[in-house]
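First, one chain by itself in structure tokens, the form predicted alone.
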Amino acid sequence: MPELQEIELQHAEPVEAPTQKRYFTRFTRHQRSLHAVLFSTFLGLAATGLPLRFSESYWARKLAAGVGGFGAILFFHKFCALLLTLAFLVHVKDVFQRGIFHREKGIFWGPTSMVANWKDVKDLFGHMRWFLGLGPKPRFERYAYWEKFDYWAVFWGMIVIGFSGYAMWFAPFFARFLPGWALNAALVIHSEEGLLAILFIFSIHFVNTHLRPDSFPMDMVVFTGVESEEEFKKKRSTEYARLAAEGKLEARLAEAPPSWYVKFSRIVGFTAIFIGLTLLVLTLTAYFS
């Protein structure tokens, strides 16, 4: 019997060990922290700005009564504005520090840049053809064209909405070198641009980021900072192929996110989406009433 068992072991087919699922870093902890400040303060600005914009609405008056009046709402609005401004300035500092002082390639131009290029134009029209069944699905780099559009929409909003908001906040200072009509225009610009930003983020951005078939019901990478190799290949196949060809793929290897952190991130994400959609409904209700 021992001899028979030895013969069977010698001729047995080798059993392949299960391959371990690999994860790759997409966002650093610093980038995720700035995004956390961004979306939390934006929710705060929306939740406080909308009652000020539609102060005659029933829900706005009830909210004001529950928190101590419209003066309290304005205080929290300004507080969120300060935090968001600080995060924006830190981001701008990081970009210029990496691009100018550290001479990091790809910050202002190239496949890893947030600046739109000719490939984004081709991807846009290629995506439209794919939607209509007239061509293959485009292969995307580190950032797709809609992600760049989202980025610059927020960047534009920070400048326009931010400047008009501070012009109203510190009106005596700005009145020293701005005419009176400019301060009146700042009120209109701040109100309408803020409303446009809320409608964009809570509809277009939510759909592009979380409700696409590739990410539904939620894209977790901005919370965990990592994505699986299968997800990497599927969503950003051109970037995956480029890093593999350059021999830089292994440098992006990361640990799998803890299950508790994934669950916690889902709770935070779904809560943010619920608040955003609720504010969107209240905005549309107040706007068309």
Second form
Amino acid sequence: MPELQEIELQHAEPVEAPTQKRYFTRFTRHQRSLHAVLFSTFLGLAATGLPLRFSESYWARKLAAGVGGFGAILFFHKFCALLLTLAFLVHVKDVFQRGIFHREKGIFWGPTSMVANWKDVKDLFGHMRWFLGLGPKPRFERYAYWEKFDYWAVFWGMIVIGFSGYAMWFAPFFARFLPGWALNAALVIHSEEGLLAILFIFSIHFVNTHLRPDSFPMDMVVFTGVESEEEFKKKRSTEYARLAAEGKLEARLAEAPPSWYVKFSRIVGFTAIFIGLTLLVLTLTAYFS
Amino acid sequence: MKHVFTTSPVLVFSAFLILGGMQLAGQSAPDCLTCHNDPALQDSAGHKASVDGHTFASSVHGSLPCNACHADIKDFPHPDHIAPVDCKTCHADEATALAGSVHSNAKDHPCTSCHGDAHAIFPKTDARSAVYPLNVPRTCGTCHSNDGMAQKHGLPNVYPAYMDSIHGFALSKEGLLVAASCQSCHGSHHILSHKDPQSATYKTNIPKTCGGCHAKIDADYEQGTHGHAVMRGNLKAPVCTDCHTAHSILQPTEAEFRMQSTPICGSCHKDKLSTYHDTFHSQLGSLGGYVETARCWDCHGAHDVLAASDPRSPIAPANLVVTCGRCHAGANLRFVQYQPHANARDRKLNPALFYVRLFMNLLLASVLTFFVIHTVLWLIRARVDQVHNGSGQGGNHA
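Please supply the corresponding structure for the form predicted in complex with its partner chain (the preceding block corresponds to the form predicted alone).
Starting with the chain above, the whole complex follows.
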């Protein structure tokens, strides 16, 4: 990647004060809030959905009794579902507002888009070659292919799980335009897709994003919104290089996050990971027993 | 007549008479009480030989002379050992009934075991009677609440179960005289083992036995599939006690009964239980605390269970909108096409559902398989990189 070396050389001068670490914005406050709503409602939905899915298991019965029975569990599940639906709609509104009304470039296509492109395919194979020691490590753009997969998995998941969930919640209403067997299918789809989401998020997403050596034990950027220049350069070298080449790097400069906020985020994040891993273990024990 | 027979009199112990040389034919109680009124009076073996004259006088046998029962006492002084009183002299029908019953070999005097003190027997309508309806469970419970006795005869310890049942509550808490107690179902003198086809508690007789009070439910039951099967002699079909139990009967609308009822139906209808478990009705309802979801009998009916092909059945196609609509306001014809016993594993029965499930399972398996391999390889490679090149010492966690 010769262009990156050039950029690094170019930037050898601006980074004159090595004592002062530079931070760059990755996520806006609004995006972080949506992620916070997403992960807290997802934990709530998982914690209340799993006992229903595995209603025969011992821990599900204990958990149900603990929170005041299944009336309470169902109420909480629906409450989280409504909140998450709201967050989903806000996000869809944001995307269309930015892409269509504000005509912001790069929303639907290009290096900063969530839409998969040819580079993602190349990165996937390149990454796999690197895993096996057969090639260099790919350099990633703003969103790497596994991050795009996470995004679309959640996007598709919310539509599928949401739709099947509402179909069961308001079954007589949905039965006006759905055939009867669709109501049977709704539960199969809802529970299988929910299980996939839970297994994926609590194992694959946790490891890929937080627990792998590059980010261990937790990538705080989704809480603080900023990351250090060093981390930015290493994890998303292509984006860093592109911004530098376009001269847009300075526009992304941000304040270092206050230490109390980092601590607070860390507590929230570890709690989420702990709950997630606990649910993962419970799911696996119920699934294989 | 029946009144006298059912409160059979027994006069057990020997008596000492002080009026010497007297002919005792037609001996009246006051004469004997001259001695036997002494509360401390005992025979040579140490048995109580006293009689409370006042209580005896008000008892059902109060008008009888002593030797009406103690017939071997002819004169005074009478022998120390006198024959046990034989109640069947008067109560022949009861004695015959008892002789053929499970209690025929009772070691104690068979009559006083239940009717109590021989000199204090009252009509069963008298609250002082040991067989007054409100006293019956305690009287039978003298033996049938005893674990040792229960084990010896292979009987369950039924007394506590009964007392906590809806019948026991009605009797002990409300004092409801018509509430079923032991003899309402088992009879009194001619109690037979439930294995005896003559017994009121023999399987095929149970609907009639319970129907003695629950007449409407018995009529419904006999209309239903289960009733028909039992009448045809199919002993696998359930009768009242198979679902409600015999002694621990609960109020059917109670959460506890709603929780326990489904596995009872499922003990015969195994395939239906299994497919029921796959539904939201079961998932939400199987864990307690939320008992409103449909249980078997919410849809199938309880006593007059009928096949879906019978137009009277609540699950007959024409009745489904009403049946489902009892819980699901706004249920329409499409809504009731929902299959509460669909089997997503059965391709022939539910093809659409089968392929939906197959697709979801393949999706789940392929996504997870790919990413697990991807992530494990990544972790190994990243760790190798970390060790060899010193890279990836965690993020700086900004």
